[in-house]
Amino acid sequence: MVTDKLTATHQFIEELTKHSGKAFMSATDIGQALRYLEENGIPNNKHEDYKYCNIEAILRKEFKTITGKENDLSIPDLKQNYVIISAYNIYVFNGKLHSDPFDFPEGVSISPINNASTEYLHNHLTKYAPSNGDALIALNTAYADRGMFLHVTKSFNKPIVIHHINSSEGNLFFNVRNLFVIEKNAEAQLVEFHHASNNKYFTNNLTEISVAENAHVNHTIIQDAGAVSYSINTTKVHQQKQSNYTNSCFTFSGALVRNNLSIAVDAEFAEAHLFGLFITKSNQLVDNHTLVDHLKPNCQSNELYKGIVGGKSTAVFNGQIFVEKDAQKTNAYQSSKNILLSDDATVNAKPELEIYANDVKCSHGTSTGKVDENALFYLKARGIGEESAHKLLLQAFAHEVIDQLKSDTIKEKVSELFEQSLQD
């Protein structure tokens, strides 16, 4: 029976990955990843971390056969349709970096990940995302054949916007691997913008980020990839001494969006800040899993996720904070707040806190409910129509997350997408 299961798993994975090109991982990493896949299979609802997000069932139903063919776009097409003003724009098409012609200042270098320096791949790749903890990480490690390497050595005020665009004929499955290395004392605003598409595809994205000593990274992820897109987005961050990492994740569309964000706070006086806002409708499934692992003393983390859940959609938030025994003087806070717009909508929220140190300040909490009827009555009593009052309350709820964005340009774009989502 076990042999039959492994054979079926292997055949299914071969179908998913039959369009993959040459992998760039070491033979050792690929071998370990394949063994983990064979032993554990694709996650389904029997896996605790995926109990509300049955990846195997979705893949077998929607991507049982891979029939697609990748389209192509030229650099002028990309620049004409996808650009953020007052920013450095990078274009990634079907997971492949379009690297020419970019106009970047000294201190920023980019390349396809398989062309990255051997030194950086050796020092960082797979170090923060080992294959023995998650089958989707293992799948990415074994079969990723595309992605980008970003190296930042200086500080920049303008955001670096990475535009992710996918286009195909038929359905496709991509494994995309990225590596971002932010060097000592550097400061960067990184924005990953997943653009809408009418094509049906599944992306298994994995990004490893190294934040060196005294580096500051403001990382914004905007997910607006369309109603028939499916994506797994895993971000693994490693922080060094006195570093500061902020992640802001906004989800506005996608049939299935699963975000795995894991941060290792691995040196003294480091800070991690996590913000999230998601709006769901129809039959969407949006699943956010976060983990902040405090490994060293005198560090802090703060987390705020908010959801507006409507239609027959399902939203999941699972936030974990670990405070290891050596992480004394840790301050860690976590909050999940959700508004239900429909009786058919579902929210599964599970904040978790595990503390093994005795000198810490930590708290967590979650709340889920409908729009505040007292606040709605107050606005209506002052002559504001019910629809407008309802919208105002949702705007106030969301802007606590949106307003913390550092770039006015990005803040305006996120606000625009939020307003569009309320109208859809």
The other form holds:
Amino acid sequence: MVTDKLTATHQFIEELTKHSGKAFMSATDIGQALRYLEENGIPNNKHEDYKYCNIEAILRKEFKTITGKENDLSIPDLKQNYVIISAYNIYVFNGKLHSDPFDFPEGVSISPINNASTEYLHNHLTKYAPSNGDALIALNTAYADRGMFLHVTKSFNKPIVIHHINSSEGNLFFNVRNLFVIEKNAEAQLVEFHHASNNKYFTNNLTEISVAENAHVNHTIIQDAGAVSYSINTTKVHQQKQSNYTNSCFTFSGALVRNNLSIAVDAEFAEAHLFGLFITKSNQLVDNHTLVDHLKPNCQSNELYKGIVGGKSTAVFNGQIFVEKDAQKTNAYQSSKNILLSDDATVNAKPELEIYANDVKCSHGTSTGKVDENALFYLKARGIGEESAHKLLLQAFAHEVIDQLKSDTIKEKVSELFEQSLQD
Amino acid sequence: MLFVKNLKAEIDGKEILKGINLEVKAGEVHAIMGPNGSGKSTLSAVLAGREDYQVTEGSVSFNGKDLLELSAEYRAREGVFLAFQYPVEIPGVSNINFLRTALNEIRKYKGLPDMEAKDFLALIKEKQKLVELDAKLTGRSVNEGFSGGEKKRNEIFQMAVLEPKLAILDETDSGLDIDALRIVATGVNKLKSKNNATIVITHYQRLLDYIVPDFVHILYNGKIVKSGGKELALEMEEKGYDEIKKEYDTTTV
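Switch from the form predicted alone, shown above, to the form predicted together with its partner chain and output its structure.
Everything in the complex follows now, all chains and molecules, and the chain you saw is the first one.
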């Protein structure tokens, strides 16, 4: 079996080598990554972390060839079709930052990652996402040929919306590597918006985020990439003293969406907040793996993931919280709630708490069920029709996750997408 | 307005209603009393359209329509209102959004356009006063964190906004102190007219001091075993249900 898996990995890697652009990671990093891949292969369902998410099989079946030709799109078209008001809009096309200059506030700079100053690349890249733990990270490190570097040194109010748009003729697979560095005392609202596309593609996205002392980062991810998109989104966050990082992840479409979010709370008085909302239908697979690693004392984390799971879809929530020996006085909370809309839908929810400190407050809870029949009857008994009543209850269920968003314009957009996906 | 004929209903194969006959005309107030487990709440649930119960026999006609043919929301749109014994908490749905949706769906059914926002707010304000409901509560999620009394007042508030033809108050007095009881009863009395009717379901006579019934029915073991005027309620209060139990337990054996 092992050899079969490695054969499949070899074949895929051969194909990937042919179609990837110039790598920008250091030769040492690439060498390590390739060795890890060589030894471990691309994960299939025998791998505990990928039990419900057989990446190797998907690549073998759906992405045997990745010879798609990338289309080009002009910036006026993009600006016309994808824009969020009261925000800085930037465009990333097939993983590549559009070259047009953007109008940014002071203290924010964005560039393609291969143009980033080597100082930052050296200080941060692979520090938060080492290759020796996850084959998808290794794959990204070895083959990433595109991505962006975002550097924030001052606070600003309007959100930066990064529109990810993909278009090609034929199948595409690419590795995107991003680095976000938020400097001391800076405050940033970042929104990554993955738009629907009609072509079949697989993206292996990896974003490393450094949140410096007393920096506040509000990071929202909107995944609405359409029925033929496959993506792995690894987000590795490193938090310093008194920093605050909030991740809100909304998944509305995608054939496969695998999110690996991990946050190292690595200095005192830091706070991490994790919110998730996913709506799945037909044969979708949405797999959220989160990890909060409390390394130092006096920190807090709070996590709330909600899913509305319908059709024949499968949803996974795997939430790990580690409280290391030194991390006394940690407060860590986790809750995951799911509503099943059909008998053929599946939810796999697994909280994993590992606590090695003795003076901490931690709790977790998970529930999966149907729409509350009593509430449904109550609404109907007031004249509200079945469909509207259902919708009201699902809106109510999602409300908590959407309402915590900081920016009103993003909140509106997310609500709109949510309502649309209830109707589909 | 309402004709209930030989209504039999069961849940999980267990017969609860064993042949109910009841006629309610516009302008009337009927009280249905009875000991615990006699089928009072089942009757209200069956009339409101709760699907957990299976009607096995009998008919219910409401203003000429076959009520049993209609699902809960259509019954409500036709003018049936159930004030719940245990109002449901619905986190995330604001009271006001809930009521606006309900009111507009009822209006749509009647061929009326949505109510203007301004008119709706005026209506809410007016009806809030009627049941002395704190204005803050209308902005909150439906019944979430409400006290027992606030929940019951919220039921009557909804009734005031939706203006049903037939209101069924299911043990609205349970869990209320005397002041809350008075407020709720005053609200119900103010909403009474010659065009609508009220069925008050209660275990105790207490509520009937405030909402004076035209007819009192004693429900026992799934049947109405005795009917009379308001004095029947006082008689029950005095003697308790034991006599009824004795009498009808022996006759059924």
